[in-house]
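Take a look at this single chain, the form predicted on its own, given in structure tokens.
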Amino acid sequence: MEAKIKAAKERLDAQVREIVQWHFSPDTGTPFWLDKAKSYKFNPLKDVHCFEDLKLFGTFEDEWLRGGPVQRWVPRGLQGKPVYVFETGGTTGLPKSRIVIDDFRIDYEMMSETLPDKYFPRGSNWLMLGPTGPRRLRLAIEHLAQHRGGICFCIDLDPRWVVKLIKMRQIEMANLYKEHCIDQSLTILAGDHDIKCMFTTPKLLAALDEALRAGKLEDKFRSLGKKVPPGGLRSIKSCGITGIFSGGTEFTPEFTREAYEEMLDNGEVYMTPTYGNTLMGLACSKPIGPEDQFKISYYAPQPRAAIQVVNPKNYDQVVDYGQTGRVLLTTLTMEFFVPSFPERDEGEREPPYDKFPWDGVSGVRTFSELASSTVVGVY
């Protein structure tokens, strides 16, 4: 294990050197960082040799990503390539924007390798029961389905409208909108598309399960003049879904146990929680189950991104294993360089393990100092 940890650290240090050289070189660099470098008292091209040296940059300020021109984030070395712009959900003010060219494809192809084919069969079609609009997630799930040989069916969901309704305390309207989203998914499931895999959030997973138990998919079949198959359609398993890739802020051991036992037929339908966002991509989890009391531990996709759990009063101080701290994110790709970004989340530092021989984080939840002002909506 020590050898694996050492090798992973060496790959991370090499990635740091390569990415810093790329983003600060006059030929390939990113306009934002080239301009920023003029104010530094160090030379990124000469003084950054390992991950620890990223402390020289200080913390990344999310205000830098709010507003434009967004072209300042496109590296000179990637000029002329088609560029996407993805936004955060906007639950903490003006949305943050980031440019993307191929990162979302690379990240989700890497994630695909962690999905067991038994539950996520190659060639299977997917249901995307999650946010659409200017978000990375919709295109990423579509690409994941395509990469695995399937086709993705999407609903139409605007999470910003959900957040607005909640802030206005229009809870009844928010619930109606949730029902509207679930009804779209039932229509897709009734369409004979042989869907076996799904992305969703914890809240929408629970809402779908509730609708199925109430017989709403069976009602949809009847309204379309179709026969309800023998055995009925009152569970996620009975719909033919075998694998669920899920992400959101509501993944607690309590919810995960309930989902595993009650919604997913004691694990007969496989669920893999993930922790991700527009800046990082996504962190995969260790397999969940009763043997670990449904604890969820996430591991960043090193060396393309790294997570640290730090003292919220001193970001240079990593907390001890098992201790609580704020999540500090670093992104290291040719398209996007983000050193030491304080996330809006906190959790407990987890030790490396065989599949991911680097630090992880468990118990992820909204950072306590921000919790009262953050509305997460459908997540």
The other form holds:
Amino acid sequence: MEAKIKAAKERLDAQVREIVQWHFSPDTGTPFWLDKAKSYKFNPLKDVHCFEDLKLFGTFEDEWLRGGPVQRWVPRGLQGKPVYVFETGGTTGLPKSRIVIDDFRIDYEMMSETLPDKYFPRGSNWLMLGPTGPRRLRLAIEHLAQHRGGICFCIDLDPRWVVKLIKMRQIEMANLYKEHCIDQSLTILAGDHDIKCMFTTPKLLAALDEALRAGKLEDKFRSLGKKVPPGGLRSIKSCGITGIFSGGTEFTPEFTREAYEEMLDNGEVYMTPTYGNTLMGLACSKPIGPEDQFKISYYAPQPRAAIQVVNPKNYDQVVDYGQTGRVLLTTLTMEFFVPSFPERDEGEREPPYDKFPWDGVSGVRTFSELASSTVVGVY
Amino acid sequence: MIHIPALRLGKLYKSLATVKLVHHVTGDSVAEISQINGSQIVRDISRMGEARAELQAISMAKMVAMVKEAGRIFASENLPCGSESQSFEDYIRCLSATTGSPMVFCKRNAGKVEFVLRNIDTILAGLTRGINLEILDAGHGTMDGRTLCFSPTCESFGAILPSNSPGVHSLWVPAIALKIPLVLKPGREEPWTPNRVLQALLKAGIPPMALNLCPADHAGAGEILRGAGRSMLFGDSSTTDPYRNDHRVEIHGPGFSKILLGEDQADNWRNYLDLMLESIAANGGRSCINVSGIWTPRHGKAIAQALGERLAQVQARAWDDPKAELAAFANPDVAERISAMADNLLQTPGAVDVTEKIRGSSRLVREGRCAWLLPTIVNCDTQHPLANKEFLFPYASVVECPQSDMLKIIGPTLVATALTQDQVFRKDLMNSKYIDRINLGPIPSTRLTWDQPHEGNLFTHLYRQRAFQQSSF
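Could I have the structure of this protein in the form predicted together with its partner chain, to go alongside the form predicted on its own above?
Zooming out: every chain and molecule, the one shown earlier first.
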């Protein structure tokens, strides 16, 4: 294990050197960082040798991502390639934007290797029961399905409208919108598309389960003049889903247990929680189950990204294993360099393990100092 | 430490998510409570049709007998409280420890719950206005030669409960006797009473599936209000306003209860001082049926002064002091915020805090981890923002208002004790759209008659009358 940890650290340091050289070199660098470097009292090209040296950059301020021109984030070395822009938030003021060229494909292809074929059969079709619009997730899940030889069916879901409804305390309307989203997914499931895999969020997973138990898929079959199959369609398993890839910070151990025991036939339908966002990519979890009280531990896709759990009063200080701290995120790809970004989340620092021999984080939840002012998990 | 599990379809459920309750004085851990997800609540509510069928199979006579037996068990037997067996005395101590309500109040309020359980036949007679309860077994029947038919409006009854006064638990108890399954979300600091009542009902033989204790967050409360066909919601206006136009939800918010003196009795105000004091300060002044306004055509200043002099003698006392008259705030920040709100409103000209002048000290008392708010009497005019205000401590405004204007401007009033023998004014009071419960004559606002509805009629909330005909073939 020690050797694995050491090798992983060496790969991370090498990635740091390569990515910093790329983003700060006059030939390949990113306009934003080249401009920023003028104010530094150090030379990124000469003084950054390992992950710890990223402290020289201080913390990344996500406010830098608001507004344009967004081209300042496109590295000169990647000029001319087709660029996507993905946004977060956006219910008040300018949204934060991130440019992407191939990162989402790379991240999800890497994640694909962690999905067991037994539950996520190659060639099977997917249902994307999650947000659409200018978000990475919509395209990433579609790419994941295609990468695994399937086709992805999507619903329309605008999370910004849901946030507005919640802020207006229009709870009934928010519930109606959720029902509208579920109804779209029932229509897809009733369409004979042989869907076996699904992406969804905790809230939508629960809403889908509620709708199925209430017989709404069976109603949909009848309304389409189709016969309800023997055994009915009142559970996620019975409608043919075998694997669920799911994301969201509200993945508490109790919710995971509920999903496993009460929605997914005691784990007969496989679910893997993930933690991710537009800036980082996505972190995979250790397999979940009753043996460790449904604890969810996430590990970043190192060396392309790294998670640290730090003292919220001093971001340079990593907390001890098992201790609580704020999640500090670093992204190290050719497309995007984000050193030490304080996420809106907190959690407990987890030790490396065999599959991911680097630090992870468990118990992820909204950072307590921000919890009262943040609307999370709306869809 | 005691662990209080949820009760899901009558079965104990220990969650991986818990909330810790501490003693309001020492800060020591008293208990941890399992917290369940909103989606778990929704799933259980979807099974309430089965639970309702189980209840419907039991005769009303047997239901009433079981609820009465639960009253005896509640007050006398050791009952499960999670992993422990809890006596009535231990229950009172725990209740007081986590809520800050003195033991003497807790005992008194538990007595109300026991009374309702033991006298459920009287309560049901009051709620149903004396119908033959067997009619609810068959769904129809005849009384005085007339056909009566009732059908339930829901398969389950939800209640979002508060932590501030255990007496409120007497309000939802009749639902189970009316054969409607219960889905209860306890207040954060007060799981004790609903847990104990449900355990007593279980022991008395009520089908387990109909008994659900769902400690949860706000989202969980929302799911109960969304999923249960009918429910009851306690809270301030910020909590209850979104449901104000939802006929499925019976709202128990601020009461703005008042004493109204008529022209004919205003000069006799001294005769009613004890009545006023009891109405303002009984049970720590925290209830919606406590008076928060005394409206009189004259002598406002003198009434305020007399009330102030008496209430200024009330002191903050420990939770286990039998002479305690005030409840402590387990979270002292809440007391500070309430006191600051009152002070802020006093900045508007036209109001005097009479009690503070007499007492010579602030209403806010802090000691260690807890805080108290001493009684406050404000003398102000009818337009002042403090004229129609309710707080979570003994507070009342004394305002002068001509009798002829009173009923136009009092606003919503849960209980009005009207001190008048003027027949015209009495008639006007009976016709007032603002008043929920009218006491004509010197009756303290806090004195309930148990055979009459309170803040809506639970029976008409849970059952609707419908037409029914049948003929032989």
